[in-house]
Amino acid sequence: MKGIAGTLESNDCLITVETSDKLEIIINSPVAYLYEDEIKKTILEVLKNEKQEKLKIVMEDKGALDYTIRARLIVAIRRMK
């Protein structure tokens, strides 16, 4: 199963998440060298909040918050189902 959410636009993200037999997180960023921890702590809260643990995420990153990554994901995941 897979799901989609968000845009390649400034400031937004676009996250894809798969089901997988083990968790793995991809982010292509160009903040990354800064922010990729951060961006991290964020997906890692959201999975435990949505009782997620095996997935593949690849989130192409333009820029955003963390809110915004929250609610893509959020989406991705729920889609996903």
Partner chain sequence: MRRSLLFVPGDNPGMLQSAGVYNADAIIIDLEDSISLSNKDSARILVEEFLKDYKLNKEIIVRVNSFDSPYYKEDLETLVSDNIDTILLPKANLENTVKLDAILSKLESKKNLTKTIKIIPLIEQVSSLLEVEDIALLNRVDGILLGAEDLTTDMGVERTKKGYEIFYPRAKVALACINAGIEAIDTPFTDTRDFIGLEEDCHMAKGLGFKAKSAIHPNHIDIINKVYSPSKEEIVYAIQVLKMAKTSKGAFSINNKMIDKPVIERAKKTIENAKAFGLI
Contents of the next structure:
Amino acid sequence: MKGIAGTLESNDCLITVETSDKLEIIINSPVAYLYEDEIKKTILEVLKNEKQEKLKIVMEDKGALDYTIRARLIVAIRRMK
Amino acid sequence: MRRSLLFVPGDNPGMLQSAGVYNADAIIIDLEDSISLSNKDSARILVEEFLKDYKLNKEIIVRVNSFDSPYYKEDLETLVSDNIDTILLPKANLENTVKLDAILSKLESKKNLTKTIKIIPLIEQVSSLLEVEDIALLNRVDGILLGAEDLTTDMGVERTKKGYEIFYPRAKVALACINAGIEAIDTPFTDTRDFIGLEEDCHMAKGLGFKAKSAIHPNHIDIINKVYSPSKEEIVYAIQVLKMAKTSKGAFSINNKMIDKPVIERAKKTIENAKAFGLI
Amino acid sequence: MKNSLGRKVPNGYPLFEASNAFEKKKRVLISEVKTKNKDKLVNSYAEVFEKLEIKDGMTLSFHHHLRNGDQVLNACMEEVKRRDLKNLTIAASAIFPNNEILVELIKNKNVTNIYTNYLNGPVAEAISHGELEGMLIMQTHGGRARAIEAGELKIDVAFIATPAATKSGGGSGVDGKNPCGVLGYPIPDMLYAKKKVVVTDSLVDKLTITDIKHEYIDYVLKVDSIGDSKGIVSGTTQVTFDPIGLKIAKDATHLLYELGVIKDGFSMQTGAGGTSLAVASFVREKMIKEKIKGKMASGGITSYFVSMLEEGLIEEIRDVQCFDLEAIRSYKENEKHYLMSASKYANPYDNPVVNDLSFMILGATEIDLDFNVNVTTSSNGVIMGGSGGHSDAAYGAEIALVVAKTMNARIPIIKKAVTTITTPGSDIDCLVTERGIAINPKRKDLLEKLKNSKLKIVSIEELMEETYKFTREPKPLELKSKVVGLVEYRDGTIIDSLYQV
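Based on the form predicted alone presented above, generate the structure block for the form predicted in complex with its partner chain.
In what comes next, the whole complex appears, and the chain from above leads the way.
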């Protein structure tokens, strides 16, 4: 099962989630050197709220703020089919 | 009180997060025409998360999808909250505006809202234009937006920059709003780089009784605000009128012009507007 | 050792003290160097290198009027490579992405030291990654002129790319097939370098205007092409259409008007960036509306200042570099459009034009709570620019106004401390962003004037907090300890160090 949400435009991010046997988070971000920890924290918070534990998450970031990361991840999870 | 209302596509983070910096009096976050069918869900969630984090200190209006689409229920379920002020209802008519009022009442009590959500019906069909006087009087309705692009398509006429084809629709919407004591809001000007045309368009609608205009580009906001705010001269004159009215008994004149009750009432309104827009 | 701004400087270099510290010292001037050579024409770089006996360890200088279309620096470096000369110092007023050939020469230790005022592209990245054996010195436009006239920066050979030249070595930037306009930056090189070579692709009998004087020139090198005109000037430079940029420009103009600096007789400088140009265009509208006549516009010149000159809104243009074809035309035709040398523009000891500015519009990649500005490195520490005239104009102008967006794809512009200090905060007066305006608290006079302003005036701390609500606070940047370069303030002291990333 796989779900995708978001775009590769500036201030956005493209998030792909897939079912997996473990939790795996891959973040490709131009601002990782400043915000990787913040981004990871935001992703984990959404996973908790959405009650997801085993997923492979790939985020292609273009400088998305927290709310955008949350929204894209929520939608990607809900789109998993 | 609105002069300018800025449309922002609901699925564009860059535009959402900068929407608050312009001088628009209200932000219309759009879930309808600017969002493709495959992204209705992602726009809705993006707007929900955005509004959780940021208060823009402006009226927040959400344009939900129309009642003939499969999306409007979820739009309303998700986004009606204390974080928004108003719903802009596309393809509005008497029937669906009444229905929206009922839905909002239910949602407000279900979600324990502390405020009453207002409705701005978007008049963009001939049939609803013909019942606009009644729509304007409905519960919650506190402004009417004219949607000239769809309306002229429905009329089967060409939409031009001069806008003669919407002269009657504008006049009709303006009068309906004046009668109901609410704001008539004009259709956006679609040429984003023609500022002279924009200003002329603003004056045309203002002359018919419009109080505000929507915009599809932030660069339009300052001109709209300028046209729809009382001018310096109007404010000075109004102050003079009110001062004389206080001291004079009965009718008086300024520059050989008789000042009577309607003029005094208009002066009061000018000062009220000037205060609301932070001009005095 | 640490300088007065608390920045670490390697031992042996002079420490930055204050932006007005230059006043305590006297101007140092070496003698101008004229030539006795009469037979100047040469036909290849090889011949010039032979005749001038260019050898290991020398300092070669270049200017950047051909910008990203320059082929003169590149061709010289090809010759250096062929001869495998070592340990050269390159003193180029700026280095652009098309000068990529330097990367290879840096790695092979042909080039081991670089002086420049602006550095961007692959060469900047290579140096940030620690490839340069010696030191990168980032100067200012005025500082470079000062260092050359004082004999601190000793140039063995100056290669002066010149769009049109006579056989005797007179040169012009407005004639020829690759015109670039005014030649303001190479003037100090022309006066003080030991040897000078004019490099041209158009030999002419007569020049419309003579910027480069023949008596200083040792050789005239005729080549097929000095550059690609597409990279040299843009057809037209344009005001931004970006609504945030426009809002900032509009607010900046209101602010300047409220501060009373847009008044009869005022002088100004703006960059050629979209937001700066928008300020110029709003200032023009204001001048027309309020019937205000200005005195002068200076700096890098665009069509916006040209039309203001032609409309009679300003009396004169002081031009160090043309940015578009209109500026070139105007310099050619209009006697009120003057060349200014890099020294006259910005050298602290040359009573420079920057001192006459009523206001200067500046950019920033980062600005901190002390108003220090970084335009040298990006927020990851990699070099991507440099002062150019930033710190010169900031010092000289009555109002130094920075226009900047509060954030750029999550990267906040306001930091507790900037990665690199290019221009000291003591010289920055106002920061205009889309979310508010901050005035340097040192300028109590400005705050007093703005007491009743309707503009959104806030403290820089508040602006930072407001921005962090969106971006959140960034993690501090970790840089390696190896110093790859130094940021030299206009008086020759070191204001900050550049570290390997």
